[in-house]
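This document starts with one chain, in the form predicted on its own, laid out as structure tokens.
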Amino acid sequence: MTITQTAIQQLMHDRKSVRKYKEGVVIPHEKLQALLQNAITAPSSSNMQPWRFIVIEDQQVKKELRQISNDQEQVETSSAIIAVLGDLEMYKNAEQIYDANFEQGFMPREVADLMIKNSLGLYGSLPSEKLSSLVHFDAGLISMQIMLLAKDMGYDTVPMGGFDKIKFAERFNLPKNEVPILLIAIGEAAAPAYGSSRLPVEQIVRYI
């Protein structure tokens, strides 16, 4: 039996972590904006959408960032760095989010009001370490969407967790409620990415 890959399956297999980029390639702002606009369709805890982004294109700033990112070449040579941040006070947007859900016909008013009350009560009472765990989880969901969408647009990416997050927060004057989580380099590959193996699915899946 012949199995044909779907477009999304092909995209998932084609996406690789690229570390060698063509220097001087500029991605138009409208493309970066469209990329992030589509990426924010990702799910999040109680739809609190805790992700925040800094898109770094300035070459001098990228050089500075490279110094606090374990001297990773792609920080400087890629077209842009998308810094994915997490907002520990994301629940303060509950009213805006659920009012919009009501106005756009996604839920009745009483449900929206209940969700606002529950979100403010629940997340507002959580300790910072639990909020941090939540925003890191949600950041992972949207980061994968960013990378797949970028590949679909003809660009390559690599996610990087290896950077000094304290120095990053200081350099970019992050408010205390925003934590840096991940850097995503985006641009045009100058060399193919290395292939990588995967464990057999039979080894990692249990059916009960």
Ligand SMILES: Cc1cc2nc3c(=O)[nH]c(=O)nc-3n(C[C@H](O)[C@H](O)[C@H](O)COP(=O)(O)O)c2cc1C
The other form holds:
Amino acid sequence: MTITQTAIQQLMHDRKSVRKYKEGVVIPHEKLQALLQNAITAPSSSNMQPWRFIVIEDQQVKKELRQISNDQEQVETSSAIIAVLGDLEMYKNAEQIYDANFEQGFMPREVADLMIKNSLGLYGSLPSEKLSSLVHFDAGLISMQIMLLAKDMGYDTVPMGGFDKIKFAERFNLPKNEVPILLIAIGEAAAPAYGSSRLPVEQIVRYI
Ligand SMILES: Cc1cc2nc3c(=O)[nH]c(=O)nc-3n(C[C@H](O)[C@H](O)[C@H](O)COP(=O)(O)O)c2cc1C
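Could you please show the structure of the form predicted in complex with this ligand, as a counterpart to the form predicted on its own just displayed?
Shown next: the complete complex, the earlier chain at its head.
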């Protein structure tokens, strides 16, 4: 029996972490911007959208970044590194976000005002470890979208947690409220990814 995969299933199976890239490939900014524009459809806690990005394309800067990323080759050879950051003060945008929800007709004014008040109250009083875990979770959601969208555009990616986050924050002058979370290398594959297995689904699911 032939099983036909839907487009999204195919993409999910085709996405693999690629670590060898064709050097010198430039991804036009319009494409990177379109990728990120689509990626920000990701859901986030209270729609606070805590993700921030630094797109690193400069060859010299990538070379420097490689030195604080366990000397991982793809940091230098890929077309760009999308650094996914989290803003621990994301709740300070609550007003902008919920005003826009009201203006675009998604909720009445009273609901928007309540959401603003609750978001400022709740997130503004959370300890930083809690905020950090929330922001990391949301960054994971958008990172996955970025990698699938990149694949859909004909590019490959590899997510990287293996870098010195303290040195990254220093090198890129991150304000205290921004934490580096993941580097995503993007570019054209020069060699296919290694295969990678998965645990059997029966082993990891419980139905109750
Ligand atoms: C949070 C996170 C951090 C990762 N860090 C690295 C990394 O620093 N270097 C690397 O080569 N791969 C890294 N990977 C890629 C994983 O090794 C890879 O996703 C896993 O082996 C499954 O392979 P696949 O992505 O090809 O399906 C990371 C993946 C995740 C989700």
